[in-house]
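Have a look below at one chain only, the form predicted alone, in structure tokens format.
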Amino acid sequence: MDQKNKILVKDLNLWYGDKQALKDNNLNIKENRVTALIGPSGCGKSTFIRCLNRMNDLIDGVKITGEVLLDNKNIYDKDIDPVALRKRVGMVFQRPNPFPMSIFDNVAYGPRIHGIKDKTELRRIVEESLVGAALWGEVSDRLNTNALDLSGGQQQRLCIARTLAVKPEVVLFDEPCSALDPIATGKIEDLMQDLKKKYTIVIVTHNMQQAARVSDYTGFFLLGRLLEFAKTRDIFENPKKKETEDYITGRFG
């Protein structure tokens, strides 16, 4: 049975001032699947993924046209609250960015902002989120230590736990392993396979082996356009566009 669409992108364009960074992009993102976005540096992947939770709203001089439908509702409609949207569509960034506070307070930060004060409830959310991010076993006995004392890979999983704590429906990963060693990268990749049972996942990656390993669908970006999109196996084994084939075989990019 085909999975339902969680996000539909229709005719999405974006400009930074006079420079057009995204051009007429259309994409269906399936629920409870991992969608990978690949392509050379500067081709629009990160800009595109930031359109899915309106992170680009925070940049001066950005103009966006087109639609991004989350469960058939355009997230760019006037009545959409971007803060509430980012609770539903969480984001994990390229470099781990834990807050300079305890492990516990990092994970409890979002729930507290959204009004949860009960200590028992907060403890439950923190434990559940750290379990979900495959970190609980490593930190359960030191939740009050500073998050900045964790290794890079642990910090990134902590950031994933912090994202999960506000109960998102979609999790966006913008090159989440680019600053990590191979062992830490493997843990994050394994984690994605677990997370997609509960969440819809979109990952931007420069690592094509990673895209092939973790994703169900892959999109290839070039010069601001989504040039090709298909099931991951089809993209890597039978690409339709010569540019896609050239990129995945290492001829450019």
Second form
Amino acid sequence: MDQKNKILVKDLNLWYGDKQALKDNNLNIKENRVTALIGPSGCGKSTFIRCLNRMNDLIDGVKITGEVLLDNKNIYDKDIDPVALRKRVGMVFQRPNPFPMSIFDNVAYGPRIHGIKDKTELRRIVEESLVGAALWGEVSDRLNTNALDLSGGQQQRLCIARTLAVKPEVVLFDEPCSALDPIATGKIEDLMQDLKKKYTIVIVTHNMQQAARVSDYTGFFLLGRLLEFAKTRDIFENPKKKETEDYITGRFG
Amino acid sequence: MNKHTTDRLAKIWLWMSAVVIILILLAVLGYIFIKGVGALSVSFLLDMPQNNWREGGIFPAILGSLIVVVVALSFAAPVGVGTAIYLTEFRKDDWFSRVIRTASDALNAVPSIVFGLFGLALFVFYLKDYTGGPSLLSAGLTLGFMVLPTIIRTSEVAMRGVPYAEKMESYGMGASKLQTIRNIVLPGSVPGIATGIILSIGRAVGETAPIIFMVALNPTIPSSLFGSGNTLTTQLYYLAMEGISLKVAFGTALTLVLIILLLNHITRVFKKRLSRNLRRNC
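The form predicted together with its partner chain is what I need now, so please give it after the form predicted alone.
What follows is the whole complex; the chain from before opens it.
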């Protein structure tokens, strides 16, 4: 059954200064599916994902052309507030970066900045988000301890909980497991299968096995271009382009 | 001379240089202590001067020093921290931010007596109707100008120490710039900002030249910010210069030195806490 398009990317170009990092990219991201973006380092996949919640706006000298339609509305339109957009399109970064505060305050950070003050409501959101990130069982008895005392894998799940607490519609993962060990990675991959029931997920990874395991759709980036995009199984079993095949069979990358 | 000998001579010379520092410090502190400790007592700190400072205490000067420091920081802390936020969060490293930094560094290099002359011209003469002329307010504002660069610089360094990733995470959750500054940047840089403020307090308490034209000897409790008063430094200057009472001058000097040593100690404690905070990034 075909899913509704959540995000439509049309002719997206991006320059850092005069260096073009993304070239004419077109892509559909389906609702409640996991879309993986793979490709060698420096191919533009992380840059691409940061276009989807306008994080690139925060970098000096970035110029973007083209459209990114979220529910058919271009997020680069003048009347779109990037701050409000990032509430709808959340992001989990490459390295876990908990704030130097308690576990509770970390998760409550987002709801608080969006104006929720009621203590019971905050408590409810924090629990719900930690459950959603499969961390509740490990930390429910020490919510007031410093988040920096958690292990790397727990910190990354805390960052996921923190993102979920804002109640986004789309969650972007920018190489979320690159700093984690295999067990922690496995937990996060399992988690994604749960998360896609409620959220639309886009994950950047340079671990091809990970893309194969977690995603429904896969896009292969090379030198700033989305070279091939298809159902994950098709990409891995029957790639259309030679470069894709070379990459996934490990001939370069 | 062979290598071995030159090596040893160099070592002796370096060792002696290091020892000289300790000796000078001990000489200054020891001298002040020996000469001043006889005058020092609780009543010396809390009593009014009697008989033209020859007896009684130095309470008005302590109060005056406190007042000018509070005035200086009421001006310099918000302006300095504000400038630092502007430089780190609102401005790329462009010509304008370089102008601000250069201005701040130049301000730091202005000799303190020149600040005094400027304060005299601006606050005492030109703004007389607002400052009360040679008042504690004029003195405090002049000191505020003087310590501004310190606060800007230390705050900026502290704010740049807040991890970029933490700010990105905050923006990624839909926080606005101000929310990110208030919840991430400022809490992360509090130890550094506090260090700058304490350093500034030490400097403001210890300076004489910038305020010598505004506060003279005054044996009474200051009536208001717009009134005259004196501070520990100016009192020390006049008591010694006019030969009024060397004993009280040394007592004042010792009080001043103890206050500044205490502030230095507090600064060190804050610095330690700062480095502990920065460790979290590793």
